[in-house]
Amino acid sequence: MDYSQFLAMKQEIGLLIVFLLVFLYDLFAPRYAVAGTDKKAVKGISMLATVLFAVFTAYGFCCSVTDNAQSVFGGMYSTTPVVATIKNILNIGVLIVLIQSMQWNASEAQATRRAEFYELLFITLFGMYLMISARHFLLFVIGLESASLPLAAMVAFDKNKYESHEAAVKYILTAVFSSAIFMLGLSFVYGLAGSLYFDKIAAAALQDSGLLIVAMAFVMAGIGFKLSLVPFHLWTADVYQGAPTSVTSYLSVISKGATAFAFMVVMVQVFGQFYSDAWEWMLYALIIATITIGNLFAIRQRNMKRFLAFSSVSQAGYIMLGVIGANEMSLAAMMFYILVYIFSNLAAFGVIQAIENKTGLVGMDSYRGLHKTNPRLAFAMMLAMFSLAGIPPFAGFFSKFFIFTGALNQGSVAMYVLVLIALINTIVSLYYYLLVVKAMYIAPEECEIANFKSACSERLALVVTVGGIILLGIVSVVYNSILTMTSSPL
């Protein structure tokens, strides 16, 4: 064996570099006692982890830009300027979570398990690396599940709350069995291409049967369940509600991104040329119940977690768009979306955290005046809901655009009236972001939360993601840059 090999994967290198310091200083570094306890908790590790993983994501955007397209290990393993791009903007996201969990992770709560969380956290993007970078489907379930088991460790992260345990029980129950129906799927693939290998399995010219049917059900389940699509999102609101509100905002964004971008290489290399004659009605289908569903779903929540899962189940959706669209413009603009939901989304968490943080309160009733206590927090929030609705000139109003137009592309008279739907949907969420912005500055009642100054992490990630949705509707460039990248090949 080639060892050498190695060096294609600079930044899951990279990644583990960061996870062992972690560690390492976490097994070494001096301790402190916590008050009103006999344990001991380790002194400057949410910095020094979030330091080392800034500094790690700068490194991967100088990779990206002088690295070429690589395949290693027999082709198992392919990285490219798109999948390191894909890679950094996901890094991104995790800097922000990173700087908003900076705060709770210094309560006395979190004192004897902080560098666990960093440390599941990063196991878990090293999986969706491998997921994302896999061209066999072993290296595939190998991400899979590397991904989806320390998330519920995490999950369950406040192990002192009972909701905590029951989100965490109901995300693995569903883990396991999608993963499962995931695998029973790849069984058939083999059966019938006798290899793993994404380009031998398209190379194979399946014929059309009904084994083949099941089995590309089978593997749309399995990873429809990591997306939230409908009906495999029923875990959502749930793991939402109950996972600590950092483990949320990761699971919200990251994990969906990762899992967004693999479909696609999926659908692309492996199934490109027989999911249109078995399965394209019935992906139109998911994606119209997807978008639906979680609008209707959405209006009904008071609790700002289950809220944005809805939303994101939604988000979900329109993501699917720029899967099904299979082209270059498709493939960008659904990188552009990722990176704008990443901005968008984590700013409404960012602010409900801090919320909870302070005061405990995650209920939309408790927001009810909160531009008179909280400006600049309602300030942001509104930005946020604005940028999730797609009002312009907001980056969320272009991500969507984009990502219609990309559909589009395709030309298929179907396509237009999926895209019509989503159109009307898109109103549907509008009504529902705007609820919160009507409880923060219309709503005549006082509001519950007194005016409070939120901790300087917290300001920060505030500060970033803002600072994201307005600069990204602004600065074509971002765009631009990730469409011409497209055009090499995945």
Given for the second form:
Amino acid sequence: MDYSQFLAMKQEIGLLIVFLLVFLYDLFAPRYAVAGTDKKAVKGISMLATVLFAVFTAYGFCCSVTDNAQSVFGGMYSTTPVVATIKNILNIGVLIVLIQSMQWNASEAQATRRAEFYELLFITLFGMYLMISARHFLLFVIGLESASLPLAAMVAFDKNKYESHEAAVKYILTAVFSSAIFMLGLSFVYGLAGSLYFDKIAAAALQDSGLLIVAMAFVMAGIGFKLSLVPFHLWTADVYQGAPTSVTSYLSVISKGATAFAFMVVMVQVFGQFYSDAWEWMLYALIIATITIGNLFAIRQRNMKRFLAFSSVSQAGYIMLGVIGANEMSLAAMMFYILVYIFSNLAAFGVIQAIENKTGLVGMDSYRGLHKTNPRLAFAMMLAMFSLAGIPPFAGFFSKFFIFTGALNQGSVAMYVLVLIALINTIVSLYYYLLVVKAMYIAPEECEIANFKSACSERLALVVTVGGIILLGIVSVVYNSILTMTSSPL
Amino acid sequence: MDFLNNFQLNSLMFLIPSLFMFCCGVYGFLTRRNMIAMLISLELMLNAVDMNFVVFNRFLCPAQMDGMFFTLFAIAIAAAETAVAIAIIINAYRIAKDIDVKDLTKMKF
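Switch over from the form predicted alone to the form predicted together with its partner chain, please.
Below: every chain and molecule of the assembly, starting with the one above.
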């Protein structure tokens, strides 16, 4: 075997090194430097993990500039400029999540298992990398599982909170159920095509048989679960509400973004044009259901985390518009959408987390009159809501605009209808995003939340995310560089 | 012994039991209210998938070993899944003193 092949997996190996260093520090550093609420312990492990990951993120950017497309291990693993870019986008998101979680990680409840949070998080990210780079279904399944199993443990992280365990039970049981359905679909694909390589399945050019459609539906259901597309979304709200907020924000942006990209790779490379008649219509129905039902359920939520859960369900529908478009432009639009979604959603979660860490309140009603007591947090939340709703000139407007344009590029009447439905839903979503803004700015009551000074790390994360919301749309270099990248093959 | 010599194994003979097993798993998962019983049903489903892979490999494309390797990895993954799920169920039991899913109703709609 040629061991130099491992050199192609630069980002995976870099991430593993970060993981191992954090793990070894946790194992061998004296206890007072890891556990307890001593300031040294709090700073030590969190700073170590965050700084190491920041270095790794920078390294990832340097790699992606110089690297060419490579396919190793008999074609099971492949890395291209596009793949490296989506990994870099995810890295930025994870870095923000890490900075946001510092304050929560310093709390008393986290005293004994501070480092485990980072270890589990890095391993899930590693699984997502494999999922994105996989060109064989075995590697894909391994990536999918190592992304979802540690996540279940992370959801159950609040050991003393009942909700956390209820959420974890719901998550793990439905996750395993969906992955069993997914693997059954794979076994049918294997039976039909005789191989598990993406390109060989595509080259088999199977006849349109009933079994193939069943197999495809199962595969879509399995990945749709991870993306929380309607009708596979029922776990989303409960898990988002029960999990610790740091884990929720990780789940809602990073896990979703990685799976959306992997889903697109599977749909385009495996089922491709040969079977596009079948899967495009399935996805068409899923997108309409996802956007509409996600929006309608979000309207009646009063818990901020639950509210953002349903909002993220409908956002997943918009991301899927990039998959159904299936051309270069909608691929670029999808990647840009994921990037913008990471910034806007993390800004919203940053505010929620800052308030929850200080007061423990997550209800929308507690946010009434927030601008009087905490004007900066209210402002950041408002920008996040505007960006999620897609109001110009914030980044969310441009990402929606590009993704609609990409879908319309296909030119069929059905696509125009789909984009019209998505547009109408954008207006519905505006209503519920503005409910939050109304509660913060217009409601006359005295605010439950007294004025407080948020931690340094939380402020840093908020500045970065708000900066991203304002700048990403206007600085067109970002979208342009993604667009030039996607002209090269996947 | 004539009967045994002429007896041809057919892939359907394995696929139908494995699908039956899968459906039993789905049925059990949907009807059982005890979390451990649900976990057992999930194991049934995963094992049915493994059988499917082995059968397809043996009968349809014996030249390559894709299916066999997939099965080996799937077994390991299923074991990991069970371990995590049981750990979570034990934790839930410690707090709720019960492993009936009917009681997991604090968060709804």
